[in-house]
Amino acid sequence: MIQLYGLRLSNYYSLTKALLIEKGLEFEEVKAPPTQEEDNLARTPMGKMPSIGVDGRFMSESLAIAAYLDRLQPEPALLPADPFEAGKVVELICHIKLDVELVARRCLPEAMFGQTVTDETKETTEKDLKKGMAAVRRIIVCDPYAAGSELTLADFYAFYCFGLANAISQKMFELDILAGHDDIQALMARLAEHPSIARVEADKAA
């Protein structure tokens, strides 16, 4: 059986879960916050969370462990078949986690733990994050899924990165990073009632 260890308040652990429960694979959940202890490091480099167990091997990073599922139960597939294809869902995945999550980031002690970050922080962060979903916004499809037609590895990461991404910005600028984006808003309305995803927010408010 697979551990998937970490908190339920990261929105990449719940991404992670998602996609096990999606998969229909057994797993049980480990409390681990994310620390500097040797023991969290031995399966995290980083001390990040989430990181997996499979018969004592570990591993970190959302979109490794993403990988590994989506090879280890193929069906269903959350890639393309087509090379090319699979690209362009990898591609959008990168844009909407580095350009649009990862800047929302640089504010996340203030938004959400009180501490402080500087004014200048804060103005590139404003800036970057429209530069980010101005991006985003170039390739996108919400067809009616992220990338197209079908359900999508793309989907399960702009759900949980637009929805950390969005609540830091409306808390910082009061900016609403999905405002304009109408089918992006749809998009969201649409996952958040995806069987896999509705479990795991069942699961976070319970």
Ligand SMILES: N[C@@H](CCC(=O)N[C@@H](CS)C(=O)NCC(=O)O)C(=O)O
Contents of the next structure:
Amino acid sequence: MIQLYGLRLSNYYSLTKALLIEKGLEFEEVKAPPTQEEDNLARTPMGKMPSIGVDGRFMSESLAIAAYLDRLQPEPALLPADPFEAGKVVELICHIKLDVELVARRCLPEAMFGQTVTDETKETTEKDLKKGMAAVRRIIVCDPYAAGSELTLADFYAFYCFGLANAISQKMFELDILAGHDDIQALMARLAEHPSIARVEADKAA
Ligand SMILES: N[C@@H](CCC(=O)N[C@@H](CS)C(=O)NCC(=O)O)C(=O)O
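Please supply the coordinates for the form predicted in complex with the named molecule, as a counterpart to the form predicted on its own shown previously.
Every component of the complex follows; first up is the chain already shown.
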């Protein structure tokens, strides 16, 4: 049985939980806030969530965990069989994760935790967010799924990264990063009803 460590409020914890459900794997949730305590660092060296435990061994980073889960339980496949297309899915994930979500995250302390970030941080975040979205726009397909005709890992990253990034962006800049991207908005609505994601979101609200 796999242990999933973290908190339900985390978007990457939620993403990883949705993947475990999608793959039909047995797992248990273990509440573990992000700390710099030794027991947490042993599971996740930056102290972040999520991490997983497998027979006493640990792994952090959602993308690493996703790669592991996809090999552990190949069906349903979340990466295309074609090597180039599989690489393109990971490329899309990298841009969504690094150039949109991680950029918006710079303002997370002010947007969600009552702290303040500098004006310079706000300025560069807004500018870089627009640049990141323009980059994603060039490669995201949304017909009907993020990377094309099949549901892939990129859909899970789209749902959980755009969700957080847009919440931050709207709060900080009154900027809806999905405005004008009707196809991405439609994708987000479709994914919200996808069974594994819907279950994660329902558990979170319970
Ligand atoms: N690259 C990591 C990011 C994980 C991450 O940013 N986790 C956040 C919660 S969603 C966290 O633990 N933040 C607390 C901290 O940075 O100390 C992944 O994909 O798993």
